[in-house]
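The data below hold one chain only, encoded as structure tokens and taken in the form predicted alone.
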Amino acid sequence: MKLILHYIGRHKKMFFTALFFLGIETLADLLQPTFMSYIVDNGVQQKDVGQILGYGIVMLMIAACGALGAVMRNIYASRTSQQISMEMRSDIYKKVLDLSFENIDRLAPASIITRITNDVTQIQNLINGTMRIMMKAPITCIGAIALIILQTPQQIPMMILILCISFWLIGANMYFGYPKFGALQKCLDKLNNVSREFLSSIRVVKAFGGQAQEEEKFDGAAQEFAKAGVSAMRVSAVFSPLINLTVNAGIVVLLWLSQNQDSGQIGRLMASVNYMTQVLFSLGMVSNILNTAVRAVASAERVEEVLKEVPAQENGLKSVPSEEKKAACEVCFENVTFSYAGASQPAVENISFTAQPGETIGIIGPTGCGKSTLINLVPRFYDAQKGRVLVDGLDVKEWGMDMLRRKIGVAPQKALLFTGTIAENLRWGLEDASMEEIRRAAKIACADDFIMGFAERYETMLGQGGVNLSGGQKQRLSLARALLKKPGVLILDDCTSALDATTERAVLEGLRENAADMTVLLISQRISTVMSADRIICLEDGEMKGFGNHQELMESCATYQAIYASQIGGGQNG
């Protein structure tokens, strides 16, 4: 709840302005039955048309003030709740940008999406409801009870009994509903995760005819969500009618006790019944808004969990002055060991090597041997648990995160592109790059030819994820984007796997000709891709089995020899 109050505090002027107009609206609602009783008792009973008209005009003026208050309250309530939800989503998004992969893995991307969308919506509904209903309900309830006592003071014991029963029912509603709404949001996380997984792999699902399996998986998650929703709503389904029954019983008792009331005070009886109806309406609103509050508080805890998440990586404070920066950087691993959270054994263990400035280091090994994990430690996507990773002689943990990543270019294994033009996607590498610089990077990556074949050329619009490009085209654009950055360290994570042999050879030749100002870490499953590297790291089961050039590894590393034999043939000299 502190989180919600914190965001309300940012906009307290608009919040309290909405409550001011809400007070006007509520006061108008409370005054109407009283003036109606005056019309009946003083006007109708005495057949005084003047009083009827006079009180009628007053009621119209009160109704007009109430309507104006309602309009202004709606305007300020909507504006405040929308502004708060926008800021909350923005704060969550900014926080996630600062978190490490380790934090994101633990929170789970699908859960983060639910918190940014559905959880914030629940909080928004509560804040909006507070300004529209929550404050009005207790004010109306208290005011109506006070006016009932003034109109018919003999009803005090009955009112106390009704209130005690109603508040007990409301409290029980909150007590039993809170954990159920928390469980509901977790089921929504699971449903979103299943949906996200299906949509991101829809081509594979269709290719293997797995629609029935995915449908079954989705139905299971949807049924769990539905069951959790039914369980949560069942609480209010039980308690809300009981509250209505309690107040309606009070109205019946009020009418029964007033059977001997003076007929000249029938207007007061009408007003009391009207106020009892307002009490019923108010308690119903309180019950409904508290259901919203229970769900919103559960959502606020989930949002707060993200906002209070402590990044697993601290941002270093040191930086290298610009005049000391080298175009190509030295990369050094000193006895590095890293394990993923919950893993039974290290992904990489006791790795030591040095990549000299301008050197190309090939990295090869069986699937799952830790190749991608190894290079993920350089830009600090993850931090090593043991040992050190150094860039230009400085531990990566001491670098300022932004400065470190400005020195590193990454072409990932899965080419990720964004909705926008080809030029906009490439400028992720260098925001103010000229078209000449863009085309030069694209030519090195062998992407310029196919780009110029499009009608709009570099202004060609790409769909989400580059859906209108082939896998090889996406990989070449991803490589061009990394090259445009002109990094000191270039990480190529199997980024030529979708290219044919001729295109890959052309790309690698272009890199060799233009990589003098870069230290290249080149991962590949193909031995033909890494053979020409200055030196090669051969990994197996997270351990470094060999480090040297192709000829040296062919003479000394059994793992490398086995890879060579399986891909090229049994010769020893390639």
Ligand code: ADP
Contents of the next structure:
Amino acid sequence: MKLILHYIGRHKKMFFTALFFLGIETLADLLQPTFMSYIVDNGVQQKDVGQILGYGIVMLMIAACGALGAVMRNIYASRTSQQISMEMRSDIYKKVLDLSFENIDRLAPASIITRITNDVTQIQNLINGTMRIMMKAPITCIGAIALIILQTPQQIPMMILILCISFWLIGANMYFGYPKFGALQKCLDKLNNVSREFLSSIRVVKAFGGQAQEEEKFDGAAQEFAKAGVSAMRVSAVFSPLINLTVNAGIVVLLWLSQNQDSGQIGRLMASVNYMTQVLFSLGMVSNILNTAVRAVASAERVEEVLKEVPAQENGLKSVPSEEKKAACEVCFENVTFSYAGASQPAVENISFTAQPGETIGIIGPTGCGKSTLINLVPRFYDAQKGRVLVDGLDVKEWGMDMLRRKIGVAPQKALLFTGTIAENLRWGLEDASMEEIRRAAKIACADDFIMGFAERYETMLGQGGVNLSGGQKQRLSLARALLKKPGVLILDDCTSALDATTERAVLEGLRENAADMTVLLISQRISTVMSADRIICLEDGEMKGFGNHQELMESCATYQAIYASQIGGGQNG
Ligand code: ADP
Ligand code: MG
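Please supply the corresponding structure for the form predicted together with the ligand (the preceding block corresponds to the form predicted alone).
Below is the entire complex, every chain and molecule, led by the chain shown above.
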């Protein structure tokens, strides 16, 4: 609730302008029945045409004011609620960009999507609804009750009774509804999660004929969502008609009590009934908007959870070596151990090594042995729990985050490209790169040839995630993008895995020619890829089994020998 008030506070002017017009509209609605009763009692009953005309004109003018108020209120209310939800969405988005991978692992992307879309919409509905009817309902209700009491004081006890019953019903409605709406949003998360997973892996699902299984999963989530929805709606389905019933019964009682009224008071009776109807309407609206409020408060809590998430990493403050050296960096691991949240054992344990500036360090080991985890510690995608990672002699936690990441180029295991032209994608590496620089990087990555083969060359449009490219082409673009950055440390996470042997050799050759300016961390599962690196780290189960050049490892490291034997052939050497 505080969150919602905070955002409304930013738009006080618009919000109160909307309320001002709402006030005019409400006042106009309230005055109508009173003037109607004057027309009936003073005009019609006395057969006084002058009075009828006079009051009629006043009524028309009031109605016109009311209509104008309603239009203005609508304009301001919509604008305010749209503005607020837009700001809320962009705040969440910015926050997510600031969060570390650890935070995002915990919040789960699907749930973040629900929060940015559906949860914000719930809050928007409440703010919009508040400006439309929330204020109007209580004002109408109180005004109408006051006017009934003024005009027909004998109704006071009955009014109190009706109000007590209605408020009790509204309270019960909220009490039972609140937890159900929270549960409903959680089910929506789950549904989003299942859909997201299915859509992103649709090729695999089809290839393995897993449609039935996925359908079942989706049906399960959809049914749960529907059930939660029904259960939440059932609460208001029970209480809303009960509130209507109470007020309607009140009207009947009012009419019954008035059967002995003298005929000169017909107009007043009409006004009373009219006001009772307004009360009924308002109470209905109150219970409706409270339902929206219950849902919005549950949503606001979920939005707040993201906004309050403390980034797991602190930005280092030292904006190291003032003049930005382009040259290669030294990378040093000192007894580094890292475990993922909730994992029973460390993903990498006790790693120590130093990569000299300009050196190429190969990292080899079977899948799941911790290669990606190891290199993720350098650009601080995660932070090590024990030990230190140093770049140019300074702990990465002390580097300014921007500065650190500017120094490091990464071609990740899964090549990710964005919707846009090839040139645009490569420029992610260096915003103001010239065409020559772009082509130079592409040439080293052996991408220039196939790009020039496209009709529109570097202006070729890529679909989302680069769907219109082959795996190997994506990898080469991803590598070119990292190279264009001219990083001090270049991290290549198995990014030649989809290339044929000849192309891979050409890429590695190109890297070697340009390696003097970069320290390269080259990950691969293939021994032929890392064999020619200056030194090689051999990983198994998160532990470093060997560190040295190919010759040395062949002599001393059993794990390396085994990998060599399985990939290239037993017994041979070199
Ligand atoms: P490699 O790159 O050598 O194939 P990874 O470094 O990706 O291996 O993974 C090492 C281990 O850490 C694996 O057992 C994997 O299941 C686990 N792991 C990887 N990423 C995560 C993550 N985001 N959360 C939890 N565990 C993870
Ligand atoms: Mg990996």
